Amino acid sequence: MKILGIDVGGSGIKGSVIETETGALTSERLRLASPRPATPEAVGVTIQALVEQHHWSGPIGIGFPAAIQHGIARTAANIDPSFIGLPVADYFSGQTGCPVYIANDADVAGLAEIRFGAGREVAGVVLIVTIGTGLGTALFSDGRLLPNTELGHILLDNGQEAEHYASEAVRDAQNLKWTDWGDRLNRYLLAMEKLFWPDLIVLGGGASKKLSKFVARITVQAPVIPAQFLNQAGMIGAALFAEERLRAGN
């Protein structure tokens, strides 16, 4: 099955259609700039945008930044608020005139990785952060997901926000070195080393590509490996969302 995915990030929406059997993009990767402010009339503007250049009439997977409860978006980061409350799937769905199914963008990076990639056939707990704008969390347990845990927005020890204190942005904006921001970043997988005990963590987003450079930071017990699609993960895991959705019937 062809699947336009979409990853609706910070600074950037991404497309490309995915072969779902294999993962694999079969058009060019198309990214148009996220629009400021982050409307919902802005975005689904831009996610027409690349509909349009991709000449699509399909079906579409978004992963979206925000916690997604039967189509309807629950929370906003790096968006607008005027998303809370919308059903967003619908509204994108009236937009591009194709059949929309919308998920947490960390959510379908995770199932990216743990249908194809990092995580493929690893038992117990595999905990997926996607390290960007802000930080995305996806959790699964012997392969089964638990959807919108949204753990970037915890309160570390020090009493800051994770992803104000461990993010790419905070990097860039705050032009850490590596070694220092290695251990901001650890001190937010120990936190959720206490809550969840994952067999395996996979660091997703394009800081995870620089693994080298801070990993002798990490302290954490479990093995920590980079996502293997790295900025591919959101687009491919919301075609196979879309995938999941329409396999049964939703």
Contents of the next structure:
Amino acid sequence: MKILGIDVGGSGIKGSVIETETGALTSERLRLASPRPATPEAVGVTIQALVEQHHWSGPIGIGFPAAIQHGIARTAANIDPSFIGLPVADYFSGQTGCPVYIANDADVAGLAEIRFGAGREVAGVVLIVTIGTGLGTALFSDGRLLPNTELGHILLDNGQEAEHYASEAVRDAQNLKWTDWGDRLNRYLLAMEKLFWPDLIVLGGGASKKLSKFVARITVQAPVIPAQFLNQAGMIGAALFAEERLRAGN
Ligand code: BGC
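With the form predicted on its own done, generate the form predicted together with ligand BGC in the same format.
Up next: the whole complex, starting with the chain shown before.
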């Protein structure tokens, strides 16, 4: 099945038509800058522009940077607070005229990695951490997702919120060396390990391409590997999520 997969991020909104059988991108990946402020109206206009640029009129899957409970946004750490309580799936369906299925961005990136990528056929507990404007998490047990874990917001032992300490945005803003930032990420991963004892940790987002620059600082017991789809996992997984919902008839 072909589905338009869209990944709504803090700095960019990306889209590509995905073949859900294989996870392959079957159209050019297009990226538009995220609007500021990222209000529902402005994000919807940008999504609509991506739909038009793809000449698309079928189902759309969206990975969105918030906890999404049955199509409704519950949090808004890096998007406009007016999203909270909004039935985002219905809202974007109305704006685009296409059926829209929406889930948390890290959860859908995790779906792509578990189905086709770094977590494929891995038994046990897999934690996926997406590193970008925020810190997103997806937690799987034997391939099944526990949605909306939001573990980037835990307080670390230094009293700081994890995503305000170890995200890509913080590394960038504070111009941290990879090794220094690696120590920060390690502090976060150690906290995750102490709580969840994952069998595998998969890192996604831009920083996952640079793993060799900071891997020496990572001391967790679990193997830590980069996401296979790097920062395309969101678009691919968004399409997989939509396909799952379509097949389930909801
Ligand atoms: C949000 C999560 C999201 C993560 C990555 C966090 O600030 O609360 O929902 O998955 O950023 O975008």
